[in-house]
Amino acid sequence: MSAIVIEGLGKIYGPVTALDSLDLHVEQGVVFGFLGPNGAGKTTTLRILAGLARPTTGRAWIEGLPVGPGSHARQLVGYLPEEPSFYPWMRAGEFLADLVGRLYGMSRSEAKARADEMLVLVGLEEVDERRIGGFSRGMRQRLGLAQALMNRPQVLLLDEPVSGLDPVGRRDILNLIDELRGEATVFMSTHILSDVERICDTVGILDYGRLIVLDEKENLLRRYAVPVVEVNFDATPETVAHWAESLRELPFVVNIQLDGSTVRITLDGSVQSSVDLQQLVLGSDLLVLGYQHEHPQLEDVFLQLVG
């Protein structure tokens, strides 16, 4: 069964189309991974998801309610924006038990345990006192996850959910999003592709409005596979750099990644390709410690359908 429909859904602010004609079903209790460049309508897909704005055209629906500013599906869904704002001066257990608990009609004993819990789930417990203004951008992002559980949602929507978080952060938030599989269905929006394939069960690529492609993450994977080769070099990583820059040009190379040393090229698919590269490797008088075959990532596969 679908936790998210959505049929027809379009969104014009003036002059600028925000999505045109969005179809969309999420099954209920998968992590879904929705990308796009910037600008191709992921946050106003959550925005009129959670309630927040209305659609020019086109209707959704999230565990069979209708979605809209004044529908019962509000109820079901937690939602944190991209950037989550706060009043300042208010302590962040005070935040959760007495402003956000109160809004979904918990009792003040209620509010302040799911509070307490809360805090402990993000690892906000110990500044639960602190006044939310000297919070840095990181605990925000912490707190405003929190404030999303607070009604134990169906559906958690996330926009850009580890934006502003240290590396043990996102790996803690990302952790955590996974344990949610099964219990509520997370639709996340976000640019960093490596947490997609790293937690998201269903993919979802967004451009200009439009949903270009949908489907499981592995299919995705499979069907828009592309040759990726490693090749690590022992030279410096300028050489190396101006050597790969050698190769941006070249009609059968699709894209270029650099790690120090060591570059990453994805190729067009064609079996000359891959000798041509071989000949270029060998022919570049750097020494070659490595050259191996990769696996695609989900990377390779968002520029080849987006560029």
Second form
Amino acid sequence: MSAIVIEGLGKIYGPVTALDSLDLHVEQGVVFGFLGPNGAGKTTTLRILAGLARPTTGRAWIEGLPVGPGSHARQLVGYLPEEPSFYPWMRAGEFLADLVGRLYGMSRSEAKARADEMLVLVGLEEVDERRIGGFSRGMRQRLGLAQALMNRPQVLLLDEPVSGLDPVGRRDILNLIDELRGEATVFMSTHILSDVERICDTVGILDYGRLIVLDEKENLLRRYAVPVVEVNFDATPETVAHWAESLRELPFVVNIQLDGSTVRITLDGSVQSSVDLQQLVLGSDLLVLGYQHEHPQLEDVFLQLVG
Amino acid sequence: MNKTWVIVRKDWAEVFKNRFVLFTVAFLPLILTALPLIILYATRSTSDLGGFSSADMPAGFASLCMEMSGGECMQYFIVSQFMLLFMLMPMAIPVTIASYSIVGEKTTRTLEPVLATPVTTFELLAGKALAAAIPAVVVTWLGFAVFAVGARVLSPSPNVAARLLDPLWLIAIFIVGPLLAVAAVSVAVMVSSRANDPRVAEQLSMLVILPLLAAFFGQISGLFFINQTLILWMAAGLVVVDSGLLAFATHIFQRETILTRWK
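The structure above corresponds to the form predicted on its own; please provide the structure of the form predicted in complex with its partner chain.
Next comes the full complex, and the chain you just saw is listed first.
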């Protein structure tokens, strides 16, 4: 059974179509990366799945239960909003134990124990007695994640979970999400493609409310990535530019970018093009300091699809 | 009910940190309790009242005096005008708390984590309504208890004290008062669900006390007099009105609008 099923989901805000017939299946236990430019409909999708908004058309299910404000599916979901806000006068431990835990129906002792566990997990155990009003953006983000995990969710919905975090914080949160693989299904939206590349198994790209691609990350990179060769010569920029110009007429060269004595050549993707270029470089009579066949990046795929 | 109580406790912890709210909850009952006691004390020493007879009373009120003397009836008439203020307390106090509770959370965007938990709209609104209504009703009852003791001590005649504490006013304070509080918080919750500014929400919600003020001035001007039948009708009417207001407040509270159209 899929952890998340979305069928024909549409959402219209006045004149704006935020979601347009979105169909999506997310398998249990995967870390799903939900990508898209600003305004593509990512937050709207997450809010509908969290039961905080109603779709204009279509339906969605979490672990087989229909989502909605009154649905039991809300017991199974943990949700981290894009910009989590908290009661500034509350302490972190108090917020998790006395409010969130109790609203999930936990007993007082159970809520306290779970809150302590979550504070350690997100690295806030040292500040559990500090008022949230004094927390940095990164600390609030960690607290938001702790809140989302309080009810041991089967599906974790994360809206930009690492935005606003410093590099160490980002690494810690990504490691944490990575550790959840297999225990919970993680559905995360983000703009940081390197993070998706690092931890996501499956990727969906949304644009103008429509899902334009959905595939496993490796398949996606194979299908859409553009091969790029970067060559660094021991020669003057003028000499390199002159040589590079001679390549422009070749049918398998898609693009050429010059940066001093370095040239980036985008190929058409055929295996023969890489072999042919290698021979052309060796036959250039220039000293080659570096030759790198770049690995395809998710960013290239993203820009190719929505750029 | 447990989740409702969690919301109540959270709201109390929040609103009672606000000195303005504390001032509102404490100051209004002090004034409104002191006013009828001061009048009782002032009329106690006025020998002129002894010259009044029931014939000097407005016709509708004289029938309420029964066996009281003219002076006693006049004293009862004057003080009873201000007894209505005990019904103003459970309306005015919770409006301040309730109108702040939702709009305040909208402006600070703190409702989203709460709404993401399995708390239902009814549990959330009931929590916010009770957090506002309970302190108002408690201070009203405390104020009335102080008044009851003061009336016994300050009233020159046991007849007047007995009439001021008879079932008419006990029903008004202990039954109609809480029903008025429920009506006030329902209106405040409705207004604050839609408004985006706590000050606007409070000002609009305060309009809910207008019918009671109209009753206050209606009685002073002699248009009608509060009697036991009228109070019982008020109680019955408020049960119906409160049910409708609570259902409507829950119906118009839209989680999505709260989250997507806040300022």
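So that the term is clear: the rigid core is the largest set of C-alpha atoms that superpose within 1.5 Å between two forms. Bear in mind that the values here come from a model prediction, so they are computed numbers and not experimental data. Residue numbers count along the first chain shown, from 1.
Superposed on the core, the two forms differ at Leu286: its CA moves 2 Å or more between the two forms. In a rigid-core overlay of the protein, Pro237 has its C-alpha displaced by at least 2 Å between the two forms. When the rigid core is held fixed, the Cα atom of Gly269 travels 2 angstroms or more between the two forms.
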